[in-house]
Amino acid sequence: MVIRQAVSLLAKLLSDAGTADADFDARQIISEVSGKKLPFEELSDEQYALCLDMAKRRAKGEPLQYILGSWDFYGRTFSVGEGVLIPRPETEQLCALAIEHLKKTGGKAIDLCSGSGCIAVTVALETGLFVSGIELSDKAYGYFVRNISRNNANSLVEAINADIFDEAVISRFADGSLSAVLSNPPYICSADMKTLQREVQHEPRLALFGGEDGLDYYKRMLPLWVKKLSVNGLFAVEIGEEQGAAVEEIFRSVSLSPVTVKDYSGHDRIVFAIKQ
């Protein structure tokens, strides 16, 4: 079967199932299976059967990224699958902010709630500085370790399988020893957890749910980890689009002067501060 014909057939299957970007998803699936052959080239019967199976999984709401087994982030490819949060473009803004800061200051950084490791690996490789990452979930930690090796970051990134609130882990880092504390923590509130898109429902609850108001992690994280920042150190977190004012107040409660950054869609997405 010619690839462009296969794209048309899979796109219709996906569109009929209500998939929003049916044509894009069909092309991604076929590109992955065919080894990125051109539209006028042919798929074997076995390849098309595999594409069809993947498209059926996508039609049932499984995220495309899980089906492909990887996704690009900040120009690099990261392994993903069931049990790990999918890297998103908005998080690239957090990385860009950290990279700009660390190129000026040098030093070490930490990424809390690391998931796939996309933040830790990206920041380390873009700055050449050492970054530690902490992830509680065993499944996500497995992807983190895999992505360190996949992106040749073994000498720059340390993966720690632990709870970011565990005092034994926190005490491993001396007060004032870090130039940046970064995090994309769980921040979805109880009400929004009930209305998640079907694709997002496949992602781990541990990486999504931030308590009744979505602010639990910020309230606990900042008092514990701000002590680890050096003077002129950066504390930067990703937030939900309606959480800017609330997270700013939490920053102020630990004597930080916060700034909120909007994402590509004009929504509040990052709150950061420089420790004075």
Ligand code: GLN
Contents of the next structure:
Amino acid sequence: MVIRQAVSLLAKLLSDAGTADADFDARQIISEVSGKKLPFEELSDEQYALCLDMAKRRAKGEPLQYILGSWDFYGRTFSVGEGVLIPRPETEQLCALAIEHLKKTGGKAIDLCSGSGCIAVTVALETGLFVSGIELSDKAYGYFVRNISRNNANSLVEAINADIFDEAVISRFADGSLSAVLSNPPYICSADMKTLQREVQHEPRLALFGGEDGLDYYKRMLPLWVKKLSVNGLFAVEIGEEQGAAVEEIFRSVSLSPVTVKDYSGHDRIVFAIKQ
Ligand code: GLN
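Just the form predicted on its own so far, so send over the form predicted together with the ligand.
The next block holds the full complex; its first chain is the one shown before.
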């Protein structure tokens, strides 16, 4: 079958199932399987069968990113699949902020709740500085480790399989030793967990749910990890769009002076502070 024809068949299957970007998703699946051939080139029967299987998974609501097995973030490719949060474009902004800061200060950084490792790997490779990342879930940690190798960041990124609230791992970092503490923790509140988009429901609850008000991780993380920052160090977290004021308050409770930054859709998305 010619690729162009396969695209229209799969796009129809997807749009009939109510998939929002049916044409885009069909093209992504086909280019993944065919190795990016041109629209008028042939797809073998085996290749088409594989594409069809993937399209059927997509039609059932599985995220395109899991089906493809990888997704781009900040110009690099990260392995993803069931059990790990898919890197989001909003999180690139957190990286940009950290990179700008770290290029001025130098030093080491940490990324808490690393997931795929997209923040740790990006910040390390863009600055040439050492970044440690802590991830609790075994499955996500597996992706983190793979993504470090995949992006040739072995000498700059350390992946730690642990709980960010565990004293044993916290004590591995000396007080005042870090130039940045970064995190995109789980921050979805109980009410919003009930109305998650179909695709997001496939992502790990551990990476999404931040307790009743979605703020559990910030409340526990800030007091424990702020001590690890050096003077002029950056604490920066991603937040849910309605959490700006509440997270600023948590920053103030540990004597940081917070600033909230909006994402490109105009929603509050990052809170950061420089330790004085
Ligand atoms: N940005 C994700 C979402 O809105 C949430 C990720 C998180 O909780 N850190 O689906």
